[in-house]
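The chain below stands alone and is given in structure tokens; this is the form predicted alone.
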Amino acid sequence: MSENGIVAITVPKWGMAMDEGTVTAWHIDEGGTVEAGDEVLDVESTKIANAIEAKQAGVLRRQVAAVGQTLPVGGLLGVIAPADVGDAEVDTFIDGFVVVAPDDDEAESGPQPQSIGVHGQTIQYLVHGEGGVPILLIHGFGGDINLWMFNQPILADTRAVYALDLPGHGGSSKDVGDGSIAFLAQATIGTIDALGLETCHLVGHSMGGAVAMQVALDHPERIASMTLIAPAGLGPEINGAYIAGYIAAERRKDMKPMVAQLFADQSLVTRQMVEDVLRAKRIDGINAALATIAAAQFDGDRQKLDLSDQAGRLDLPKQVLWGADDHIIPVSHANHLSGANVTILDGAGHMPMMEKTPDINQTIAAFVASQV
């Protein structure tokens, strides 16, 4: 921010592989007022499109980049300034703006995945931020720590935020035992112990939501709150064809329709995203681990484990967030957890943390902050 309150909106860096972004839409006209957290425009990378929020209130004085224009990471997209700042000052700011993109050394100095021993296995995790009662992010079936790339840095503004690779996923050991939620929950609480976290807020997505519930049931004294995003374990139905198709897919043409089912907006599914999913699946041992997990937890279109009654009796703050257009687990399951705050997000599918990032980040941040 400049001394006179002028703020640059720049192309963010969503992951190590992102070098540039393309403007796909402006949501605020020039001259429009914005509040901190408002979605100002959409930017698309080779992986996914996402909204960029205003970091402070003011007036959108300039749309520097037009729709369709591609800029490097750090490039100037627009300018927010107080209404009483003169146009000449805004123009001077734009003329003097210098793109400062993170170089390789800077990027490598940021948070990097680490590993820790848990019950004879290796668990990979990533931590952003420090202090406060930490948040632990738990991904779903076939995911990894990269699932949270749009959420973890934002949530880490006020506290430490950990993301882990469950056994059988990402950089963690590929032994998944019997593939049950109980086995994955034991690995998760073991990770919490190994990291020295006395208590933490759990945020679990899909299968990770069921893992979060099992951890909370086994160790309620260690859990400050629980946020479940489109979780498994709250009802019987699940899209069994998706699970089987995901495991079987070995080529891009087979994986693309699987990935597409995760999103309400099909245009978000890029070639790069599909190739990244396939690359992660090709890590030695992952597909066998996923097959073991699927056999343990699903029977066609049915989930074998329903934790709704037990988790509903947990005396701890809990909330459920769900995309209204979820094609993997029915959104109707959102109402199966007694005592939970429920938020349904229109225009989102099974991945609301990627399709409705600002809403998810703000809802989680406000929820955990209210528990302190």
Given for the second form:
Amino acid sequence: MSENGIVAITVPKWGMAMDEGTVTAWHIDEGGTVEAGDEVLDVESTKIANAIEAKQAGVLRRQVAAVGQTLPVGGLLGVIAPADVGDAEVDTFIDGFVVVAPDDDEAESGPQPQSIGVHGQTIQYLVHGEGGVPILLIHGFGGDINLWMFNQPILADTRAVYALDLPGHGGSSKDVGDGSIAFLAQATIGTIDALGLETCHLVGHSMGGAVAMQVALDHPERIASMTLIAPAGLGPEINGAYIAGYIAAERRKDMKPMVAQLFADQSLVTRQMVEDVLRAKRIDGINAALATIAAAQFDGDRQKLDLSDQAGRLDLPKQVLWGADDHIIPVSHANHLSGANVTILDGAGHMPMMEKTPDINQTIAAFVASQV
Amino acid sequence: MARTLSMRQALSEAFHQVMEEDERVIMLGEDIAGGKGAPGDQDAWGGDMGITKGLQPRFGEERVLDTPISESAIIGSAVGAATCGLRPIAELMFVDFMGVCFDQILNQAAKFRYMFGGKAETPVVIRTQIGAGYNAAAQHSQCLYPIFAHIPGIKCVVPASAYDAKGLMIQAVRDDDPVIFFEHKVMYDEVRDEVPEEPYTIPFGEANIVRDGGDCTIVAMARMVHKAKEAADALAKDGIECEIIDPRTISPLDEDTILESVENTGRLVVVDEAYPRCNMATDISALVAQQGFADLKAPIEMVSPPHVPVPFAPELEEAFIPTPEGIAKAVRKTVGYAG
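To test you: the structure above is the form predicted alone. What is the structure of the form predicted in complex with its partner chain?
Every chain and every other molecule in the complex is listed next, the one we just looked at coming first.
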């Protein structure tokens, strides 16, 4: 921010591979008022499209980049400033704006995944930010740390935020034991220990939500709060065809319809996203690990483990976030956890943290901030 | 994550990993270590391009065999060993030398499964270099892969990236059929991209969509993928968006991906560094002309070298190899076609 309150909206870097972004839509007209956290515009990279939020309240004074225009990471998209700042000052700011594109060396020096030994296994994790009571992000079946690329940097504004690859996923060891939630929860608490986190806020998505509940049940004293996003473990139903299809798919044409089921807005499913999923699955041992996990946890369209009663009795702050158009685990499970705040997000499927990024980020940030 | 390797490094890593995981994997070829019986460091060479360096010290002379200069001995023993339970990787240095051992590939390895009622397996990988641009003259610069794609019973791999080279090589070694793996000699150092450290496989018969675009489909293989990318970048500045498809394996060929792309773009340019008669450009053009005719908005264009031996003189060799400008010109011709 400049001293007169002028703020630049720039092309963010969503993941290592992103070097430019294309404007696909403006949600605020020039002269429109924005609150911090409002979606201002949509930007698309080769990997995914997502909304960019206002970092502070003010008036959108300029749409510098037009729809369809492609800018490098760090490029100036628009300008937000208080209403009383003069147009000349805004023009001076735009004229004087210098794109600070992260060069490769600089990007390398940003947060990089690291590995840590846990019970003889290797667990890969990524940390953004520092201080405070940290957040630990736990992905779901078939996911990895990259799933949080839109959330982790934002949540890290006020505290350290860790994301881990569960065993059998991403860059972690491929041994998933019996494939149970208990095994994955042990690896997770082992990671919390190895990282030296005394207490932390858990955020778990899908299967990672069940893992979070199990960790909290085993070690409630270590958990400051629990946020479950479309979690497994709160009811019997699950889309078994999705699980089976995801494991079976080796090719683009088989995987694309699987990935599409994850989203309410099908246009978010890019070829690159499907390719990234396939690349992850091609690594030796990943698919076998997924098959073991699926066999242990699911029986066709049914989940074997229901933690809702036990987790409902846990005396710690808990919230459940769910996309209204979830085709993997029914949104009706959101009401199965007693004592939890429930937020249902319209226009989101099973991946609300990607599809409704600003809402998810604000809800989580506010929830963890409210815990003393 | 975010680790990049050259195609040379990616292939080397694949060899180390497959030899580590399966002791039935052996390697043989001329000078793949350092020249049997020569004085000094036995691993001095590691193949004429240094791709196999480090393998013999690690896995021993029993598994990494320097052979005499006899292509028929290399391929004959590799095919024989494959039928008896080993999984050999034979290096044939240059595809141009295939003539002297062709019967063992064409009539033996390729036919065993078929002629023994499906009961015989021949899990052999034959590695060989292709391509012009190294100033290596007419007998060391050809792209003869179409000859092998012609023969049923052989799988043909033509990688264009370090990622694909590693994943396709591991797949080739684990495959139970004869695979010929064509490595473009200029790409060993020219190409560099992100490669996972762990072993992984890429299924045969799945094309890579290198670039998305709605105006024209470019199908290209090996080094031509990169020439096509340059052309597409230049064309994009004029608003012409090309979809680039790299088949990765030309046998089996991912016909669906090519046809689906042409269904979307209505235009096709095929770029092939092989001689223009009976090459992959003619083959893929025939496929689309027959099965995608109704989708075509313009005649198919083919970009290949002229029908002459690869010239030795650097200026002539350069003129022989298809260029981004030539590819862009072909794309413009399809886009500008008035009917």
